[in-house]
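Have a look below at one chain only, the form predicted on its own, in structure tokens format.
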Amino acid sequence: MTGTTDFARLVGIAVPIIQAPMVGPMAPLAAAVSSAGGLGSLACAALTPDQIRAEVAAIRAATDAPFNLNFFCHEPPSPDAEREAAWREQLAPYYREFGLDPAAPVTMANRAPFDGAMAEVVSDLRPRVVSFHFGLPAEPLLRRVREAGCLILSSATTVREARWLAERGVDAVIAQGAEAGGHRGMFLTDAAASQVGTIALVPQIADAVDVPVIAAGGIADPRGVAAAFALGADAVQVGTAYLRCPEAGISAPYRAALSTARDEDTALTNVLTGRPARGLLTRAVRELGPLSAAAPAFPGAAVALQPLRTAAEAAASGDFSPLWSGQAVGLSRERPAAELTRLLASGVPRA
């Protein structure tokens, strides 16, 4: 059976589930979503174009199923050589501790919002979905996605937000409660401390949009899925569960933090990439921030820090690495992505 509500009769998937886009886990796990009847998703914003179509072949080969591909849309911050002075100077303790040298220069992984280049792989490839954090890009570029023939989703944190991209004519909008891993896709606001949680959220933005909702944040199990439909989702969004699958491939610190972690154990933070996003309490979160005004703009805080990051987990050490979780990590279970997927969609509604 094909489309269960609005939304997954859009999309052509079976259930309403989405695989929330997270850096780190490809093309199998996206795959075993779509697979069982779910929307895998796929982040590109740390992939370079040919990656990206790497990735997408291996989906294709293994599911003729729907799929998402997620950018990032931010501005990127003006250099300020200042800032990133001083934060190098605040992480020096740590570079002495593993004996690095500060001042050698850094490599890091592509975090460019998306352009033309990204606008032309979209086209070349024609994934069903298409969906964006911090906003929306360009008008032209969005044209371009459209003209793909793509359904576009995007991430709002507050009900502005939402209204923002309604009138842009995204076809979903998920409401990203402030309970979510990850970085927050706030783009009208950098508040923080105010961003408001799903159960609040979720209502205020059906009532306020005439496009599907979709509900992200603190959804881990059949529950979860069954009370974000009550609040007038259509679909679901699932981040941190999805990671401990096995076809998720993170790291063995990553995947051992998060079946020890509770729901105590997350914070939103800036210091590791310089937006707020909410991860498990690592080193470098308690003893940087978790917030600091300290911390260069993003992407900028993680150049400094990946050196520590590199070293830390030479050492199967966690502590300097972005260990994103969302607050229902204790819910969480090992277990293969198509179960799961399953196991989900058995909170979806009947019609």
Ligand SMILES: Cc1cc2nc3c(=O)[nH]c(=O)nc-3n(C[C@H](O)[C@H](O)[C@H](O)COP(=O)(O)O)c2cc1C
The other form holds:
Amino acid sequence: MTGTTDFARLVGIAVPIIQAPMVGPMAPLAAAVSSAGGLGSLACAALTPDQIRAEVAAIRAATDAPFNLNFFCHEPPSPDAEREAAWREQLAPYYREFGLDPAAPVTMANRAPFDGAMAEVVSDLRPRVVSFHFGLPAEPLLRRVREAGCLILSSATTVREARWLAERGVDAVIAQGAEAGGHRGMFLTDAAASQVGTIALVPQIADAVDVPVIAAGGIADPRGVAAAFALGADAVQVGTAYLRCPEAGISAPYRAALSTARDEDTALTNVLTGRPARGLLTRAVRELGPLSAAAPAFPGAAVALQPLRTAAEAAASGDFSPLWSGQAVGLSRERPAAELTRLLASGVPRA
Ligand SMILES: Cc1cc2nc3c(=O)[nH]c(=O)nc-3n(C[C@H](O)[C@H](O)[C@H](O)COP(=O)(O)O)c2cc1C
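May I ask for the structure of the form predicted in complex with the ligand now, the form predicted on its own having been displayed?
Full assembly next; the chain just shown is listed first.
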């Protein structure tokens, strides 16, 4: 018997282990984690409302257990033609290398912020949990999520962000340390160099807010889970380690790169999307960044990279793909999601 916590009781899950929302076909992963007693999550930022409905139907066909729908709530940037043109100019040598036309228009499913259409999907589907990244949506939209009966979570990367979220009534704060894979959830600061590590962040947030704290970033095995609880966490959110599960819908080059990656192989980069995110040091990250003042504002930087990504992936290369990964990638192993959930849960202290 493993431990349970206030957060787990609130959500109605057996173990306080959250599989982090991660872009890609992840419904089988989310269903497997929820079936195993944790909280599976579905990243919705790059999905249309119809795609969200289809993914949720797949989860519900597999399990009755609670799950989490995750949305971004960034301010969409105003168009900046000059900056876009300069970015394309910087990428032009790569276009030539792949025999692509740098002037050709690009259409892609980029990341969209939570809006009225997504609020309607949430009202219809009524997931047990909705989590946000990059702050919270405007109050009228947030109210619709509350009225749908969903618990609301959001990521904080500083104590100031945690307090801001708690003041707006979130049910729990995700303390996202700098080790974490994927985008920094930062929204009251853009100082990537000042981002705080998990071991420093979790206890300072736990001291600052009255709601449960969920530790995220660099947790990949029971030792990390036990450490997070010792620091005052009430649950953990784990991303990178779940990417290695067979249920995770990631490409073969991504899977291969994760299997050999070590502690030194990630960096915070803004060149892939325009916002700081931690990922593997691919060719694009090394040669264009890791951090670059030229990258267009989020999510614009991804647009001009998309044809390069597609061309490289067709040649089984992840050189231009966002291979998000946290610093604990070297601790992760290929294992089924239910097994990983049980393993992580063994680090939760018994009440
Ligand atoms: C591939 C990948 C994609 C991610 N996408 C999202 C996302 O869409 N929404 C979100 O809130 N967090 C996202 N994250 C961040 C996670 O929520 C979490 O903070 C992080 O995975 C924890 O660190 P770890 O990767 O070391 O376990 C992503 C992380 C990864 C690795």
